[in-house]
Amino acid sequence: MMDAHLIVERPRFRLDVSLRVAPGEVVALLGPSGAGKTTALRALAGLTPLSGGHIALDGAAVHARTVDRRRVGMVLQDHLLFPHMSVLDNVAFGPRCLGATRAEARRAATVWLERAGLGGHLRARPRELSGGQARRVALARSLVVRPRVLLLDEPLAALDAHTRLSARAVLRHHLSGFAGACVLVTHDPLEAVALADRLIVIEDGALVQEGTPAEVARHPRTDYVARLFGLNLYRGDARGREVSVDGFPDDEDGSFTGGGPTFSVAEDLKGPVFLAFPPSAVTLYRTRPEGRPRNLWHAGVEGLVRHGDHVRVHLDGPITAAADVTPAAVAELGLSPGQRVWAVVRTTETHAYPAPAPE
């Protein structure tokens, strides 16, 4: 077990975190540029000297102890391979430090090269390696030390997207085996759910969320989850299956003026809530829809971006949102900056969930 509180102080800067990793478990931090993330795991390492707070590993503490007494082991986004020495001899570095002898330490690091899929690579040289060979090689070379901790920063940056649904398969093995705590940084949501146990999400310097992929990604928090997501999300208050979000219009002819309608949800709730909804819910149309609609506002179109096999609209006005819309029904409706349209989101779609109270 692995418990820390990370306190690092800079200029402009401070980085307070706790978090608790079980043995076995993976733990992705996840984070906008700035947010912390780095430091937090060069703290672990102790690269990065603590200001504050405490690192213990099964209860003792370890954050005074230099780097090569922590038994963490380390990938980095640049693996930093010696490039003079041969694959097998970079993953025995690490046993020969400990005290192996060189059979000893070669013979290691041979079977950790085989299952990495190395084993024909021996003697390269890591200029010979590609991108994702250089990663699993420094994979290997963390891993053969039998590491208490593995902290891997950006495992998968860089690589091409055939290279990456391979590298990640891969890593994802090798971490299924690891008995120590893991923690991984990334930026991709994907990499994330993929690898990861558990999510904690910081900014600036903050630990803003955290649970199981799942949780994280149903019940955002921050506009930046909700974003990582996909999803659209909103501050309102509840009444019963009803809420209302600052800002919307309510007048015919869509001017913004605030106060209006109110989104019908599927939770029954009371207070202060989240309210979220994805972009493939929302319906555009050139008038107003006939009828009583919910989850009914004027806007205006923002741009529009290519998203996969649809269009990205982004729309502006009493709240911004994003709408995903096929090709065929930007050229139906005409659609372009500045257009004025009516939006509709799926009442089944739409999602509340207990917010805390605004300070």
Second form
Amino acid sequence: MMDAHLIVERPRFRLDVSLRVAPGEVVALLGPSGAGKTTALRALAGLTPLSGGHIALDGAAVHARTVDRRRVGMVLQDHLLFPHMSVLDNVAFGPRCLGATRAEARRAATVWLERAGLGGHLRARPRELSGGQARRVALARSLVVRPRVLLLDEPLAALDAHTRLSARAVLRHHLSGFAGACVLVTHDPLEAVALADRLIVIEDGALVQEGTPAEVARHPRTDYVARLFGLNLYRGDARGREVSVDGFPDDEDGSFTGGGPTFSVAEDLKGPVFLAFPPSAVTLYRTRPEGRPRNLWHAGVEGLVRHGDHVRVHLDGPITAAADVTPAAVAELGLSPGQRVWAVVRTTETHAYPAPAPE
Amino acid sequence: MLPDGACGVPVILAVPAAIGLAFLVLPLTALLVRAPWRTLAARLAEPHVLEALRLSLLTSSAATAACLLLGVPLAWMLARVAFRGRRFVRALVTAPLVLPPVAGGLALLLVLGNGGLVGAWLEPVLGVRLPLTTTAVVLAEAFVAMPFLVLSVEGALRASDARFEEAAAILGASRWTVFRRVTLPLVAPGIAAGAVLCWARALGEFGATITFAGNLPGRTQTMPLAVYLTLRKDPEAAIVLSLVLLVVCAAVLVCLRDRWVRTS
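Please give the corresponding structure for the form predicted together with its partner chain, as opposed to the form predicted alone shown earlier.
Then the entire complex follows, led off by the chain already shown.
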């Protein structure tokens, strides 16, 4: 069990994050660049000194220990295999430092490298390896010393989308066999969801959200998290099954935007809430739809971006939102930037959940 | 991109460049042209030439070894340890680089000479007299040549990726192990390049040597000193000596170029 409260103070930046990671658990630190993810990881490893707080491993405080006595493993994005040593000696380096004889160290390294499918590359130099092989060597080098904590910094970021998929499966397999606590830093939500049991989202040095991938993806609490998981997110005020969103016209009809009611939602709530819906829940019309559809507003098209097999339409107006439509619909509606359209969100796909009261 | 070839090079740069090159190469050519080729073999075999050459190679190698032993740790301190007054220390290290060697030799004499700050204490306690000994030659050469090594190694350390050292520390390596097994191998080309520069500078040392160590044939008379003193009575012998120095330097540079200097 790792229990840490990391405080790192720098001019113009303060990291203050608490995290607890159980043995065998994989926690992903997510956050925009500059949020302090890497600083947190370096602080855990001992490369960046703490300004305050503590790090305890299995109840023993380790934050006063130097890097080489912490028993952590760390794999960085560019692996940092020692270029002047063979693959075997890279992996044997850790055991040697911990007092093993050369023969013992090499034996342990061989076992780990064979397990990683690299038994045929023991004598190779790191520069002769492919990216995937280098990553497996780096992982073996970290795991051979049986660390109590494994830290991974953007483990798959250097790979292209295709190899990333298989690399993720391999990494997942290795992590599932690791008995210690594992913390990985990433800004790729797919990577986090695929590898981690729990997500911790950091923004501006502070923890903003924590939970299982499913919880975080479904209930984003900041714009960053919502964008990460491709959701539209608003703060609003709930009265029963109605949510008035900040900036969304409150009156029944005929406001300056052409109007619409408050959002109708499936949940029965009261007070400050978050309201989220996926871009695919939005339907666009050229003219005001017949009848009295709920969740209707008059929006301006800000831009169009091709997104896989659909087109993401960015809307401004009373609220900014993203809508996913088919290329056929774009042609049919004749969508182009600057145009006005009517947007409707299906009530069944909106999702409201309590938010902390605004300060 | 500018076009390659002569048409792409402005005259205002090409002419000074050509003159500069000629200025560097012509004197060496003159040495070759005026060398007494017919009597060369006989002159080379003269005992005082071989004596001076042996002494020069010995002392400059010893000086380089001393510089490696002291200069690499100094460079490491300058590159890796953030201590107060680091910039000042770096300026001090480069001082022998800009100080006229004669002044350096005098300074050494004041410290290690018979009545010097440390020298006065060396003789009665340890029974060591430095001036007019081969050791003094080595000290004078090391004093003048060390900055070349320190600056070169420090540059190599700064250019090398310190994250390899972090990776090693995370794997459990103490700072000394990191230095020995990761830092040193990674900057080995830089150290070798620095050692070559240092050795060449030591080989050519004149001012500090003659001031501090004197000019005793067989003991402190190195090649440059021999060249200078032979020049008056026998200019042709001086040319031969210079030629030997030139050949030795060229041979060392050629031998090491492919192995070390190019990769740094």
